[in-house]
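First comes one chain, alone, set out as structure tokens in the form predicted on its own.
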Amino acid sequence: MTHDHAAQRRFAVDVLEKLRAAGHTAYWAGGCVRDELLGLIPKDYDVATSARPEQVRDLFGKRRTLAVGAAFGVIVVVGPREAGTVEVATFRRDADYSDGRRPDAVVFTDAEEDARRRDFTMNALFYDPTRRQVIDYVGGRDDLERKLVRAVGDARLRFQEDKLRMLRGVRMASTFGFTLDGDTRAAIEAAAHEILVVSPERIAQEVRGMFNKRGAATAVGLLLALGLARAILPEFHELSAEHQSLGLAVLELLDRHAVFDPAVVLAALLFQTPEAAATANAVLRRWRMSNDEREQVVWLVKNIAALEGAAEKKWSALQPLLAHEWGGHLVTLAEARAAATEQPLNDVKYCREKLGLPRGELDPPPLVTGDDLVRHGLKPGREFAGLLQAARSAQLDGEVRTAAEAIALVDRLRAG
């Protein structure tokens, strides 16, 4: 559900004020503070407080709270329908991360210690919206002004605690157009090979986050430079420098045309790999992405070359691609590929013109269906699909124009 931002913000202020009225320290925390300072609209609001989880639940009531992570001090407070929810977390210090993914336990503490256990300085800021005051224990505000992604404290320790932070650092840098701090960069390079400790699902989620907004080419360049691509996407890492450069050039063009779709980006990275369709299928299975995501990437990779020479192709060969639900993405990908290799854009322009046709012209209903063939006296069997496809192709190519002509074609094909 999409929430109203003004209502979200008001509710986040209300949560803060109610905690304070009950005698607790409370601030906005993390990404919402970063986004506010960057002049962006936060997608959600988080609150950090001195109140313990049970105190938060008592204050807002059991019916309006969800104990989604009470052991880690996290309670979700449910607001009005248009405002959504606010995550309220008790100030905490994390115990050891024995698995490199999550803390073994937490210790409730104060605001400063809470800030110092966070990942990057830009995400470790607190904000008091009533006083319009930033509370900064880690130099995060200066780093925002310098457009710098810097780990809080000892960068190597931050990445030992949670390996996923390495990918998150790349996502932050590429999304905001920031630079990785030198120590942070060196720490990622040293630990990049350990990223596979993280579950495939969490890796996939970070990849989606890199590829669903501006900066995908920057993200992939950083993954290559830092050694992370060798671990999570060896199929692209092992391509020649020339093919990698082409992939990055395609991503830059997609970026320029505001195409922010992870499936298109992944197809742009994988269409040059050996046995590209099978490779794309294997990559997305490895990341445990959804069947729909996997099918889309595989379809794009498999068909990108099919648009070459489009203007000279039979319409029956081209139409199924353009009329497909992902046909527009296929043309966009082919266009970026052609532009990156300085090939003529005639085929792409032809496809764009066809995509602009009314739906009834681009994808007219078939003249005959399986039911029509049954009524004509045919028994369903293996030949059905082939006969229907032949009739459809003849229809698209203008060789038959009525149902009767399509049936006559079927009869001729059956007769030999």
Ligand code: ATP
Second form
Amino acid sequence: MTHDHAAQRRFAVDVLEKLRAAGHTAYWAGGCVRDELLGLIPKDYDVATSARPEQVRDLFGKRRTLAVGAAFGVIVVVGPREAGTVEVATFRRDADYSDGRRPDAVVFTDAEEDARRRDFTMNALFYDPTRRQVIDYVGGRDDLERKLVRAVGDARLRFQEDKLRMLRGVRMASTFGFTLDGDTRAAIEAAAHEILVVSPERIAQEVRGMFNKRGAATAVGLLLALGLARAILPEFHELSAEHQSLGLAVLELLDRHAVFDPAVVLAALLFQTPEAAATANAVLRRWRMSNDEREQVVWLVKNIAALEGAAEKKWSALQPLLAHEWGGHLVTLAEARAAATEQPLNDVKYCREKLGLPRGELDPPPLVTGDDLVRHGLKPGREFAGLLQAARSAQLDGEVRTAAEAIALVDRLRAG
Ligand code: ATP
Ligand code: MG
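Starting from the form predicted on its own, produce the coordinates for the form predicted together with the ligand.
Starting with the chain above, the whole complex follows.
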């Protein structure tokens, strides 16, 4: 999904111009306008228009459009390969919300009403790149300048309609380093206990969005303060104040070291919980996160303590952790924890040096493999695995230096 930004932007201008030439009103809308005004590069460009979905399809041709969200007024227009796609949505307002999450239907309308259905004023701006004109029906520009996340319209009502907006508000505040407006904040506090009507997958997606960029510590601080953490992450909410602040301090350090990985952030939140590995497993299952994400968080919380006293450990005990694909993250996490608790940093320094070794030294090829042992007359099984492991440890600890010495060791162990 990485496209050439200049090409993407040019195509998004072309789409507007084509809609205008056909007599429709059309603007860029939402996140892309916010990002451009903040001097950031938008991930993608969304267009809002007076044209109806059928008109959009007719104008751009069936072959270059996808009607995936036509019922909600959304047509995807496919651009040149390097430009990607642009979503073109007809100005709309939402009909009733009955489930606290999604509108039951949409009604096509004008630009102003389309702005008013959006969640936050900073996300409710339109932009005309040709005339360099911002169209602002909700005071979003001022709020952007004041770095304020403010719900459009009556905050309580807006969070009643769609509870997911509470998490989006936290994400907007943490990502951009903005403040939540007072009314917006109070409305979230009042509705926080209802957040669980949002599906676990959508909660997880927002949480990922908070933890994969700068601001994870701010996000968690807000989730705690607003009462959202109590509902979505009780495991962290229930920790003592001391443990919570250690978790937050670790997150600050991860931020400072530009570690923006949701799995590492989650491990930092969960490693102090009772039965941390089982707890991490349960949290990530609850959020239907991927097996890979889950295994990573569980591995990190399980092994963070194993780096204590690293410099005094046998290399065969430490090496499997450092050579592991997540070894770098483990050391970063241990380092942040040590720094936050003002522990000496010699163990993590030692680990960092080891991590800096050339791969062949950090993780040398084994002197003997399972195949070698089979050829030597052993049968696969539990003893076999133990012998192979013993040979590997002896190799790492420098007790055997050649394949012959390793095999000799295996023979001694079998005999004795
Ligand atoms: P991101 O940078 O994460 O994509 P975004 O604001 O662009 O942030 P999108 O999910 O892409 O988020 O949504 C695009 C726009 O649609 C938003 O800017 C906002 O105007 C509107 N929007 C999205 N979700 C909601 C919602 N739950 N309620 C109201 N408006 C929403
Ligand atoms: Mg977006």
